[in-house]
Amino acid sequence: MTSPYGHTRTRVAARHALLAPDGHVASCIPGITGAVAVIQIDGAMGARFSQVLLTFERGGRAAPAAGPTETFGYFMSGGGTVAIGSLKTRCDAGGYFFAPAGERWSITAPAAGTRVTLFSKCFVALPGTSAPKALIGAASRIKGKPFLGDPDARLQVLLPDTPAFDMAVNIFTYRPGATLPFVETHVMEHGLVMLAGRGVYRLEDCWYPVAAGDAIWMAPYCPQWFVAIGKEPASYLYYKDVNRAPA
């Protein structure tokens, strides 16, 4: 519904911005076709990450070309197949991928309104290690394991925790009422997308209600907290930096 008054609950500050479903505009982007692409988060905010929220009408189709920028794909809703190399499957709901930098990847044969959030980086390597290896995989695979002990917050951990990878997404789900147990403050940058639920998210020292489909980014050190209200469990999806030497 339009506003008569220009309201949105989005906000975009120095350090952190909460974008809402209602602000979206569609952007044009290379490779991406029958499908509309929201750029929600890159380097003109003063991200080092973009996040991209592209929904496919039938017959689209996303195939960038290989740079030196890795991507992660999670299917918030529909289904679609997905190749990367010689890995080729059809994801689901849930489902989820993997590109290493300089793989070439492609989503074809979407059902029509799939919805896929898109997180990509640059590649930082580490010497000594060999770079990440495409994968494919499904969350409904991933057992979601109490956070600190809190057996109300689990946090399934999608991507391999190892040396290898520069980049970590996450699916963190909470019940009504429970609450990241404190306000965190860390070098990590956080992309992040709500899949479900309410909650309010402490940014800084801005508490916003947030909802399924909302996005937020979160600088480096930008102080973060969040509880869940209502009757349903909120989940959200995340995107952090990791496993590389401080600056």
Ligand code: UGY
Second form
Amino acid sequence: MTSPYGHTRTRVAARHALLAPDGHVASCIPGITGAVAVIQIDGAMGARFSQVLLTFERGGRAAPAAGPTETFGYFMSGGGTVAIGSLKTRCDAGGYFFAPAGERWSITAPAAGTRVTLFSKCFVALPGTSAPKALIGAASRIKGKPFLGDPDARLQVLLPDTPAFDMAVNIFTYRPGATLPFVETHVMEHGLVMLAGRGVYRLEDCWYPVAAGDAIWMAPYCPQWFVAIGKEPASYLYYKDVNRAPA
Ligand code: UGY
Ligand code: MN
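And the form predicted in complex with the named molecule, for comparison with the form predicted on its own?
Below: every chain and molecule of the assembly, starting with the one above.
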């Protein structure tokens, strides 16, 4: 809903950001046609990765040139055909893919209105370890495990937890009233999109009301905490950089 007095929940601070959907503005991204592309987080904000929301029209297509970045894509709604090298599968809502650096990937034949969140980063190789392989999966096949023993805060780990991967992408689902158990402060950076429900996100010394569709950036060492509110579970998809030596 537009505000007659210029209010928005969006806030871009030096070391964290909340982007509410009311502020979205589309960008043209090479290799993406027939889709509204909103760059929510990237290097211009201070991040070391990018987060992009694609909303496809019928006949839309995403097929960027291969480069040094690896890409994780998650179908928030709708569906489309994902191809990475020799892999090719139809993904529906909750489907996801990982395309390693240097490999071409594409999304074709999307249902109209399909929304996909992409996280991309420059791959950092680990000497002596082979690079991670392409994969296509579905969140429905990944069991949610209690986070630090709390059955009301469940974590689904979407990518293999092995040293080859320098990124992790997880889904956190909270029953109403459940929280992150403590205020986390860590070197890993986060990009996040609220998939469902509502809550309050603490970022540094600010507490933000958040709801499905909101995107959040947390710089390294940004103190963070969450509580789910309302009557429905709240869930979010989030990115973090992992498994590499400190800078
Ligand atoms: O994996 C994480 O760091 C996660 N517990 N952080 C978060 O949900 N903000
Ligand atoms: Mn965290």
